[in-house]
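A lone chain, given as structure tokens: the form predicted on its own.
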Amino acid sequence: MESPVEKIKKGSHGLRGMLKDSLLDEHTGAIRDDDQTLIKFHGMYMQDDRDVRDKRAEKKLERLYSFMIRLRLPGGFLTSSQWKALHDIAGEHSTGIIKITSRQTVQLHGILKSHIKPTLQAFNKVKLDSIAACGDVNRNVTVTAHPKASPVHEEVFSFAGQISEALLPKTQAYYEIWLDEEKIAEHNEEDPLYENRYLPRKFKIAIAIPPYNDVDVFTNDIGLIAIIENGKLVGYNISAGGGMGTTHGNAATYPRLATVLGFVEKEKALSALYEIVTIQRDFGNREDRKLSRLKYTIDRMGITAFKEELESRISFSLSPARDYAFTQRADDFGWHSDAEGKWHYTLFVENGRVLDHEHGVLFKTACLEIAKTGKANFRFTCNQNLVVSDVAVSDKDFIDTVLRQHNIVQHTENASQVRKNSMACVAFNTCPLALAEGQRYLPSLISKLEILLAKHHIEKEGPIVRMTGCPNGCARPYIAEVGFVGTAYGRYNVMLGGDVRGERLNKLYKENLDETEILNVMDALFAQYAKQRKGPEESFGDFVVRASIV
């Protein structure tokens, strides 16, 4: 039997469902249950603010609703006059706070139900959307952030802008809806890819260039891996199946690394791409949500099988895999220059969060400040960083002071590794899901693992520390060297053993610890790295590893 949000999304008309009416209701902020489900599929989320959720219930109010809107960026891109409109559309619309997700983008939260359509009209006039940023269908595609990776680091950007376009949704209804454009003819919105019933749960592809996996590859429904041959692109190896969800008590669900399948020609490619997401749509679980991500379908299926039915609607072999080799996924942070000599500066944004801090680190000034110039351009990276980016010979020196004036360089050289090399989710107060606090927590707990790494005389080993809120992995905590993964408010479990390219998914080690019992665990656990390492080269992830802490 289908699950409800299947029903929802046959009988929505294209994804338009009641969302007009839902609009014009003055008499409540949230919008109708229905329409909840496909405006996710617009890029956005309703959400209320859970801090005065019991106030306001003990006054009989309404709850404080709100929506979360995403853009849709392949690759994490935006010009300066893109930037500055971002600037003004946050501070007119929402808290403010540019948030950088850990898919390679933006979202802006509490924005009221009346300003949705003024806020995407506003990215609209400067060609940014959020169309599938959220939603069952293919979301935002990431990509290696820093154009010093490779000199095809242009090639492959510009590839996953095509992937973006190709696996768009056909229906019209963003336009009409948030633009008020006239509808189409209904039969002008055939969409062979997802039909009327749109895929059976959210699908997410990344392209990695080695040796960077800063996308982290592998827990995507599809990973691609640029194979540069001879200085040229050739194509990429394809992977299938990952995926960082997983769900307190429930045993049939688990986080999942992609499974490489093979190598494909790089103009065979989105060929490839696509059949993939059609085998998920016809074969993916329809019934249990919590089921219905591409992994558990590969796995249902079998690798061999599932390869099989690819090759079968590709009409073509994959090769043997090529090889390649990741060495790191940390961000390259300071400045650096590419193959064509432009310079690029990557900041230190603690947990992508975006704003102008009350101890002096102002970030939105600066980075406004240097938009208006038009002097740089500006990419996100997976790890919540922000990329000054493009930048000519003749402008670095002005960009540096810029950002020396703001505080942003001292910033950025003064955190620790530790601090560089983590990761939180938004959890509380706008996730519904969360079970514990995420960002507005962590920063102050990497605090006091920096104590007890200094006390080891191992600080510069800080290793790869995520955060989430709940067992949902938006952080992407289960790839992490350690994993804190909210069990209910102020408990975590604790996760051990990820690896420092991001190719080993870690381990249970404790479970639902409070704050004292964590700083207990890993002060034992530092003491005994700094004293049994096997030297600056061995991680900590590879560490507990072969100590068989996991």
Given for the second form:
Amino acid sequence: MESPVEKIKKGSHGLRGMLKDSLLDEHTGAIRDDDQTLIKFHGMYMQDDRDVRDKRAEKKLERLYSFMIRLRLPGGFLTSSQWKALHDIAGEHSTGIIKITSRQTVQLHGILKSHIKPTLQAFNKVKLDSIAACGDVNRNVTVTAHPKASPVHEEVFSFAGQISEALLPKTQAYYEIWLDEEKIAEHNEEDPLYENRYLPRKFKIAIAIPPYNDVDVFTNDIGLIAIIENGKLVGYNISAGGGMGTTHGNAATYPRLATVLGFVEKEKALSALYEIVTIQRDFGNREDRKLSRLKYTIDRMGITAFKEELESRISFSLSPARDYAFTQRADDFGWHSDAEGKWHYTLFVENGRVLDHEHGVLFKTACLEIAKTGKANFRFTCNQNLVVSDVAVSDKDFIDTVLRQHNIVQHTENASQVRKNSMACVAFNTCPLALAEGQRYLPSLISKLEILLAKHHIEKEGPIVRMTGCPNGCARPYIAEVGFVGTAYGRYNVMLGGDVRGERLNKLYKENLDETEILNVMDALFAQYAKQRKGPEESFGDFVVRASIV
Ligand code: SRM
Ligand code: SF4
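Having seen the form predicted on its own, can you show the form predicted in complex with siroheme (SRM)?
Full complex below, order starting with the chain above.
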């Protein structure tokens, strides 16, 4: 039997549902149950403040409902005027914190129901939208963030925009509901890709430009790896079937790295990935949402049958995959110049939270000051960091001075390797699925891990540490060198053995540990690594695999 979500999608009249009525209902801060599913396709989630849930229940008060809005931002790029608008909108309608996500875009939290329309209308004025940022459709397309990556960056970045446009749902509901545009007859919205059923589940695409795998390309439903020959982009190796989400206690669920299917010339890449989406539409599991991602479809069909189905739909054969090599996933912090002589400063934003800190690191003030001058653009990375980008050489000193005056350069330079390489998901207080803390806790755990690394004189080798508040994997913990996956409040599974290139899943090492237990096992592991590693070039993730610790 089809899952209830399938019925909601089909009966939604192009994702409209009863959203207009839900918005007008002043008796509640919530929206109707079915509309909570549909609003995701418009880039929003209904949430409540979990910190005050019990207290409000005691007082018989409704939960403190609000909405999170996620922007659609292929390649994670904002102009200075868009940044200024984002700053103002965040202050006026949300908690004020601009949250950079692990998929290279931003979220605003705490938006009350009555503020949704003004928020989206303000974004629309600067040509930003949240269409399909969530829901059972293609989500934000990510791209290697280093603009200096190679001269092909611009071409790849613009391809991400084309993919995003080509895979947008055709319904005009967003414009009608949120921007008050006139209703369009539904028959004019026919959608050959999504039909009226959309996809069985969320769908994600990333493009990596080797040697950088900052996008963690193999964790996506579709991955494109740019193949550059003689300085020119010739096409992409295409991979399919990546995904991180699992469910505790459900052995049928698992994280999976995508399988490389072959090489496709750049002119044919869009049709190849479009047809992968149609295969998932037609063959994906619509009964059990836990087993409906493309990774399960592929494993059920078998990779050979899946590839044959794809080749019959695109009417050409993929060529054998071409050579490439990834060397790193971490961001390159600090100043770097690109092929055109423009400068880019990557600043470290712990867990993607852009705000003015009490201890004097003033991200928001500095970014606003820069945005007001129009002397830089802004790019987000899939490691939740921010690049102040496209700075002319004549403006570099000015931007550097602003970043220093607000303690950002100092903050970026002084943060330890392990902290800069770390990432946590949102989790409490807004995520309804969180079992344990994520971004609110990881910084303090990192401080304790820093002490252990220093004790064993390996602080320069800080491993990639990622934490999530539940097994859904939003910070991609299953490919971290050290992954902490929440099991209950204050407890985590410890996963070990990912590599620094994002090409190997880690494995479960210990289950359900509290902080004291975590620090004890990490102390012992760091001691062993310091003594037995082959040299500084052997990463912690490689060591635990070689030493058969996992
Ligand atoms: Fe995620 C659900 C936050 C990247 C796998 N994710 C959620 C929700 C919306 C909870 C919910 O369903 O109500 C979280 C909202 C928390 C909040 O309060 O903001 C949430 N996910 C995030 C973000 C904000 C984490 C972050 O701190 O950066 C990331 C937003 C990305 C974006 O801009 O689009 C985020 N989520 C990811 C990733 C990483 C990625 O895509 O590279 C994954 C793992 C990759 C994958 O999809 O397999 C991921 N999120 C999930 C899942 C598990 C999906 C599955 O296949 O089982 C869920 C739960 C679900 O879909 O049922 C989920
Ligand atoms: Fe929420 Fe779990 Fe995702 Fe963290 S990993 S944001 S707890 S769904």
